[in-house]
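Next up: just one chain, as structure tokens, the form predicted in complex with the partner chain.
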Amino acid sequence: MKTLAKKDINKILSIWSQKHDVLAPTKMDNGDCIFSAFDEKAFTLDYKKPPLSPKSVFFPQSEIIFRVEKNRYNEVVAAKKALIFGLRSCDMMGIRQASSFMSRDNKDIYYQARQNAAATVVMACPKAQNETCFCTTTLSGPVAKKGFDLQLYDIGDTLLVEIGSPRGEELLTGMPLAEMEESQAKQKIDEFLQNAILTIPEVKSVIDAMNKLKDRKIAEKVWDDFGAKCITCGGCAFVCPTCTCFNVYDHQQAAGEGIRLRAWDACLYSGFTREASGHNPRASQASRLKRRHEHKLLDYNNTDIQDGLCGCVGCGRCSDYCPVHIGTLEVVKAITG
């Protein structure tokens, strides 16, 4: 198996930066650690999941999709060659789910162009990043099974390199690679996996909750209580790696000139389902929360991603970033009592 020396990683990222917009874990001056444009001085391998998942690379919160000029419209398919370094396996599963959705019926050319232009380098997860990680339950971690171009295992001074695609192979061209004997590498990976799994115990109640949802055995009070405290920020949808809803907006720039842009939308907002008549089939916040969680844990169970569990990738962001604790884990807890 190929390996890289950990001390070379900065150099390698610099080389990749020459031809890609590299997004990598970055320690900001203020102490925040987020994914930002690779900067040698601020790059770090000591990082946690940032609020935004990598979907924001393929599917920016707001993007111009076409311009109208003098009665013509021109599609804006903006895709720069990009490389996402250091994403975790949960986010890799998120990309696979979002990509599957975005190519299933109508192919989303904007998304696909950006996705095709972006290489993914997964860092296998050595341990739970915090107490809301449950990828071992959703079958999306701690290591990615597929979808990546490269996956790296940090085993100390050495990074084991798993190649997932021809593009991954190509990324390694000219890099200071070494070799580790296959059986030794396999043993190292098994150890890595065992250690990681120990810190991310399976949350059985997630499965129980899915079954209860299937049997429609949830008391409405569960949703009413959550609905009462939800402040409708939309954050859970925005941070979710598998949420892909958007709305489109037209802005006239001048006479005969305009843009159409699309921007993230969220099913938690009442206007998302409100009809022109004023009628809203999901009239209460409780009903909107119910739908969201049914979508993640029930409706999305039989996806094209056969090796995943459901529409949730177990990253825990909705629990991390909900101001009033209505994340998947809290909902599961309420459902299963």
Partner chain sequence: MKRTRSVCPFCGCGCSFYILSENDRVVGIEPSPENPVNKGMLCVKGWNAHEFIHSPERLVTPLIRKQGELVAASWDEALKLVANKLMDTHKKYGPRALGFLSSAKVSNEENYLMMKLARAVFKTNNVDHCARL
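Output the structure of the form predicted on its own; the preceding block shows the form predicted in complex with the partner chain.
Partners and other molecules have been left off, which leaves just the chain.
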């Protein structure tokens, strides 16, 4: 199995940057870590899960999908050769689930073009990123099972390299690598995995909540209470790796000139399900919150969960960033409490 020295990571990322737009963990002045353009001075391997998942690489917050110029329609399919370095396994699962959704019925050519142009390098989690991680419960971590081009395991001064695709193998061409005997490498990975699992809480109540939802045994008061708390910021949907709701807007810029834009939306907004007649089948915030969590824990498509437990990947971001504490963990607790 291939290995590479940590001291060579900056050199390798610099080489990859010659052919790719490399996004890597970047320390901000406020202490946060985000995926941003590789900068040797700001790059770090000492990071926890970033506030935002990297889904925007494939599914930008807003994008122009076609332009009208002189009354002619011109489709805009924009995709740069990118490389995401340092993905956590929950985010890799998020990409797999979102990609499945975006290609299941009708292939989303805009999403697919970006996905085809992007390489993924996962950094396996050595431990829980914080107290809201529950990837072992949702079967999305602490290591990625598939979908990646490369996966790295931190074993001290060295990174073990797992190759997941021909593109991953190509990325390693000419790199300063060493070899580790396969049985020794397997032992190192097994130890890494077992040590990581010990630090990540198994939230069995998630499965209990899924069963209660399936049996329709949830008191409506649960949703009413959450609905009264929710401030409709949409933050839970925007930080979620698997949320793919969007809306489409047309803007006329001049006679015979304009753009069609699509932008992230959220099922928690009243306008999301409001029909042209004005009728809203989910008129209350309680009903919208109920639908969101049913979608994550109950009414998902088995194809889309990509051998995960459900439509939630256990990253815990909704619990981390909801201003009024209505994340999956809080909802599960209320359902099973």
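Bear in mind the structure is a predicted one, so any value in this text is a computation, not a measurement. Just so we're on the same page, rigid core means the largest C-alpha set that superposes within 1.5 Å between forms. Positions refer to the first chain, counted from 1.
Peer 1: Relative to the superposed rigid core, does the CA atom of residue 31 travel 2 Å or more between the two forms?
Peer 2: The answer is yes; the displacement is at least 2 Å.
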